[in-house]
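To begin, one chain is listed below as structure tokens, in the form predicted alone.
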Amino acid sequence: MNHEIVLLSGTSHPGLAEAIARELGVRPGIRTITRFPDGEIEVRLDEPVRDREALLIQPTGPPVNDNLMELLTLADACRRSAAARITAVVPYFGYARADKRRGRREPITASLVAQLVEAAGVDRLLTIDLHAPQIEGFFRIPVDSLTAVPTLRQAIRERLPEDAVVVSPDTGRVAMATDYARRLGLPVAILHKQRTSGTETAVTHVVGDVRDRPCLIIDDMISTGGTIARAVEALLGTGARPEIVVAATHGLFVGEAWKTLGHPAIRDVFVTDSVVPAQSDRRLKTVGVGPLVAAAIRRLLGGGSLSELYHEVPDFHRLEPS
């Protein structure tokens, strides 16, 4: 590493922070995030970055806009007070869903974001399983996906019977699903999706066999829970054992969640940490994935491989008590 590390973090998730802090051996920086009684949102740095290696943690779940403003702020904050380079590691990317245009008169929000950070001044940007792969192509700066399949996988395997079935919710989870599949040693099942109305969809049918057998759904997010409901009384209604694990990356239970996610075949819940969620259950099980962040970091700075990180992936497996 070429610059002295500062690691700053905004509200969003100061506890993993302190974690990738904690595996960098650093100690979190200090700052001042404030708001104004109109909601504005005041920052400043209370130690120099000047010549630094800025490292901004800051999911940007919910609530999504004040968590990106915060971001944007501090990364402004240290553009003007020199840092020699802005590292946003943003484990959760809020507007990831919005990669696309649906109609004609529809903004593309998630590249809106992409422009508004570069504009801030970060000059790379870390995050765990973007929503689409092809966000990254928004940017103009370098954008590293980290990806946190091998990590929940250390953990759900001990929960998982050896006849389990993994199952896409829809086809855009395909390749994760693949992923999960082949290193738990599992074959995959599938879920064909059609849209009823402009915020329903339906399961239409199941592709591959998952007759009397246990499922493991995946996804990269759980936000109201629809979408794994779904997905649990399709499976039930094709023969499926009523023996069910979910597994997510970012975990954001807005809303009714778990309540959508009463069904009794649900056994466990896993996610990561890269959110704090609104709602917790006695189902979920919380993975940490500070170690895989910091090891991420040490390569970047240090212009190591990436892809050597999941070659360690049993040294990042850290179930969190929920």
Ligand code: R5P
The other form holds:
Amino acid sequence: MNHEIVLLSGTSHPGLAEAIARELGVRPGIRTITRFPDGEIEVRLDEPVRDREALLIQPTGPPVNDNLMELLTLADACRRSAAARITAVVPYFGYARADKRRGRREPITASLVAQLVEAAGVDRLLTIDLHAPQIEGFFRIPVDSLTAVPTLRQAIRERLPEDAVVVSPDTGRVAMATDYARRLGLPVAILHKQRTSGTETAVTHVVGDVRDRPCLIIDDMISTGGTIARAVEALLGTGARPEIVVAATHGLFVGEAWKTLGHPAIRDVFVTDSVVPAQSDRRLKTVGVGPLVAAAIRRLLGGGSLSELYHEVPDFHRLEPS
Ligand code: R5P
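Rather than the form predicted alone that you just supplied, could I have the structure of the form predicted together with ribose-5-phosphate (R5P)?
Let us now look at the entire complex, which starts with that chain.
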């Protein structure tokens, strides 16, 4: 049975919601989201959702807790108003890094968030480059994690020297680096990152030949910029050419991130518009994921295969103004 779509966004990223709505040829649904003086969130749906296919567009980037709560309350409102099905489109999934216990007496917050999303009534989750694929296992509802690697690769290709090496900044990103390398026809190097304190990390080994080569450092996300800055230092210390391009799916750029990323060897920083960056910089190049998400939604609703998405819709490389 085909249900009419109602596309509702939280306040996290209205621009992305509009881009997705445009691609799908629907108008954004009408809702009101306000804050009580004490900070509590009030959500009201201003049009019927009964028997409609509800799409909730809400990346849970900073302020993470507020954006998450908006998503949960929107889902609850849709469930109580008898939506036929609720799909949460969360291009950036906050708390994904809290996916395991590193010591005693710690929560697994990514798992807790998964339970909250389900309890709120979400039937299906669509996300992009989930920090760790096994987070899908925290959910009992279907989870589809798209990848922005083909989208970013198209944009990066023109700015990347032919003799570049793709660098994974830690062992967690090796599969992603290998995917970039395969698509770009380049070799891979891997950095061994170790945590030196609660907030500090250091690169102890560089595995692979980077001497005299420009580098493409890839990551799933940039938050404070610390991981990329440590990677740049390690690569230059091993003799890499001071010509570095950075690509990450989610660009948060919180706090002093651009200062941390101030090394002159960093030429360009490519990200998608999965979240609204806290701050921008002249080196930032942003690629829109609206067409990718919309194409995936069309397939989810129409029963098509998501794995064929990247073959059939290759034009995901549009640059949006930063
Ligand atoms: C770590 O496992 C992630 O993949 C990123 O490398 C990290 O979270 C980026 O954060 P920051 O920019 O604060 O170093």
